Amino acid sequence: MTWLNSLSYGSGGWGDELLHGLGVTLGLAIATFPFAIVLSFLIHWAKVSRYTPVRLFGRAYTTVFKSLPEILTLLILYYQSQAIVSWVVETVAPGSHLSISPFVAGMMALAFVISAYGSEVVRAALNAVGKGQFEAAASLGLSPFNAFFKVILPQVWRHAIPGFGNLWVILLKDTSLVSVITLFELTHVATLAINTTRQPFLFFGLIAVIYVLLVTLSTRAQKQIEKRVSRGFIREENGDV
């Protein structure tokens, strides 16, 4: 059958390229998500900073990256960062050349967008924990650093998991946008296959099924993590070891 030949491995089919594209898609999402989470905390702290310039920067950051379409953010960062990096390298070492890969550009753009929304997740989670926990940690003589990482952060994760889980799903789907800068991810591979085989229904249908499976698995994993974390807090509240 023609469709089986199109999905076969080797020079006659696109099976191996699709598998590679899936790996790039997952790799991009996995590499971006921790970076986005860290940025989410930093941007939240910037927005509540006592220093006006820092606070204004945090608010401007979220306004810009929540307002721009993700694909426009990606294109601006990719092409503008290329120009800036080339200018810096040429200034420091004339005759040299350095470029930013589509993978790095995609990771930066997606992390900026996700962290703009993630800062709101952090804000809501910290509000759910409440100021009383900070005061209790201070009364125990813990430094602000130890208080945050030993007392506050474990409780923040409990409240932030649903929000960050939703952002992970959004990130997973948004990786398809990186195809516009020719990163060899799933959507870009499918587009190349369609241009060659003229079978759009087959390849677009296939990657649609793959994305549905990825999102379904991610949602189930999120629910399991939520149950495990909630179970741990219930045991602590009941005094169980």
Partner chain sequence: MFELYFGEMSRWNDGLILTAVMSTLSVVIGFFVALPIALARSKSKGILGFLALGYVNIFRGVPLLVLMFLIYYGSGQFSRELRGLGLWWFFRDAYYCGLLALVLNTAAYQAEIIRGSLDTISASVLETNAALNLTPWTSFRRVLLPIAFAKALPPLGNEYILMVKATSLLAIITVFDLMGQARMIFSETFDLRVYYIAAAHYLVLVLLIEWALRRFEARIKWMA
Contents of the next structure:
Amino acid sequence: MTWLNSLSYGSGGWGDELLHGLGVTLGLAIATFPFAIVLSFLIHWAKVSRYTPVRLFGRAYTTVFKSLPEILTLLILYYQSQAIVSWVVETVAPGSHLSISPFVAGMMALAFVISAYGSEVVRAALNAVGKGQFEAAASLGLSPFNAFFKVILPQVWRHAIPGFGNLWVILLKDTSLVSVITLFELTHVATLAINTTRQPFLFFGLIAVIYVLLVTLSTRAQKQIEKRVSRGFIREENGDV
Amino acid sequence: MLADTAIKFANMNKYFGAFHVLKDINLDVAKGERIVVCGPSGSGKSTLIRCVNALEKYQSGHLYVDGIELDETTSTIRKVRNHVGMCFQHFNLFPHLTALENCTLSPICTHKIPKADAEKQAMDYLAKVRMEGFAHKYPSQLSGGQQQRVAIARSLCMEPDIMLFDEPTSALDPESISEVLDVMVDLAGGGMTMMCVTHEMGFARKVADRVVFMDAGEIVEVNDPEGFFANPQEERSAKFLKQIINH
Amino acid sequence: MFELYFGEMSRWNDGLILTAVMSTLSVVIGFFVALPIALARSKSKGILGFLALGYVNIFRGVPLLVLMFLIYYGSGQFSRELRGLGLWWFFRDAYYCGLLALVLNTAAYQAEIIRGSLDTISASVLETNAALNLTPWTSFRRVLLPIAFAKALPPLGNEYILMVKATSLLAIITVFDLMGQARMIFSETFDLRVYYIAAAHYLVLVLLIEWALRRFEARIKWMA
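Having seen the form predicted on its own, could you give me the form predicted in complex with its partner chain?
Full complex below, order starting with the chain above.
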């Protein structure tokens, strides 16, 4: 059973490295997601701004990040931010060196891409909440801040959870791309393991199973949350006003 | 401007793009006066009252509410809205809050009233609309008429001087309509300034001081209810009345 | 910037063509793989429905990059067996392996799209067809199919765009699509502008496809 040895935990096998890689994969996804959600709202607001340049920026942002392959976005952001940082460091303190970590580059790229799609989730959810709720809040004299946080936002989640849940799954899978810029997440660890063990099917098969399990768990969790959030709205869904 | 004027429209015009929705509106509403606005759909009657709490902007002329001229600045709009309560056709209760929480949200958040006081006040107003037994229910657990009564209580919690009603009964079944109208009649008896867009002519006869008839963005006729129903002065109002009576 | 584009024009064009061919092929082949899966998901409650659900969940759960690695590099572990079966010509070729991964992936997504549009056809449509006394074949061909197609078209168009972007992963397993050419030119020049040129290609390609889809959807406005 040589294949079991190569998965064992410790110096002989790759078990511990894989576990660490799984940690990095989850860490990257979890660190990126809240950032992407906040960006989604900001980009949505940019797209409905009354200032034309802001609106154009919002539209360009979504068009660009939805059109470019994620891997290209990642490479451009990684190399470009590295170039900018090196230039700044060279100007401020000649001779010293600072490099962008693949984790940070991955976070930026994934957050940009996810938020481009996320801004559409936000738009649909706000539409579903309806203009009447804004007007009612305004007619009660609530400030825009209070209207958003006390009235609109609590209702937005219910409509946004399926969309954001979908994006979470996409994000989870897209973390595998960051292996290309040598972040030691699951996929990269597997390629390293294969270089020494020569068992590509075993390792890629194994991580494929891990990804499928992560996605399945996420979908389950999403269903649970949806159920919980929609409690108390059942009659309304039935069209009984 | 007279001290006892609550709302004053002076040569007011509003456009949606190129479409002239409100044409040269002139109307004074006295304090404590109860106005019923009626007219065919698309006549601009909802838009007219939505201007009063700045849910719609107007493009020319003047509009004074409680002596304050409405402009587009946030501070004026917020000041005016503190004096004006509004009830919507579809109630627009916040579905994630109970009846009581709907009522206390603005007093607590905007007027910084302590929670206990706000709740006491809200319970009083809920009692006034005969909904005190439903304070902890969510909107989805209430019938349409009950939701509209909570919405009225919610507006009253702002202690407004003026109440606007935008077709408050047109989304309701006949039974609920009378529940809501009863509450509105009570309210009218209490001396509140009211502007009410409605087709409930029985209500208009009973409580209105004046009826404003609008068509195609213009005020066609302003008359007391007896005069308006018995002897409309304009051909267009007569035609409209005939249609709703035959209906 | 210009010399990076015009100097390497033939490579950029080759890459562009390969990207277009690979994405179109995978979407078209994927559609025909997806049809029976969608029917099984929609109509079968038994073992077929279960297998279809398993297919969809697995191939939507595995990142495409991992799937490509698994098929292209993973098959290497069984090269002797595959030679014996006479299948090695397929699995030793990055182009075929990449295409297979793309097809398996898009078929899972397209199956869900088609199932969704089949399921939204309401009972009332079926009743109407019965009331009009249409034969099952006419009902399927003249009513159900057009409705299902019109409903599925926007999401299928979206899927096409996603596949154009997904083909870029082929570059990682040494295929010279747009992204592959860009990586190659970058490795020779170390000029970051190479990637911006690639980005411009993708942007134009995606916008063109979107424009074409909108024109096409406008023709079947009756659905909206």
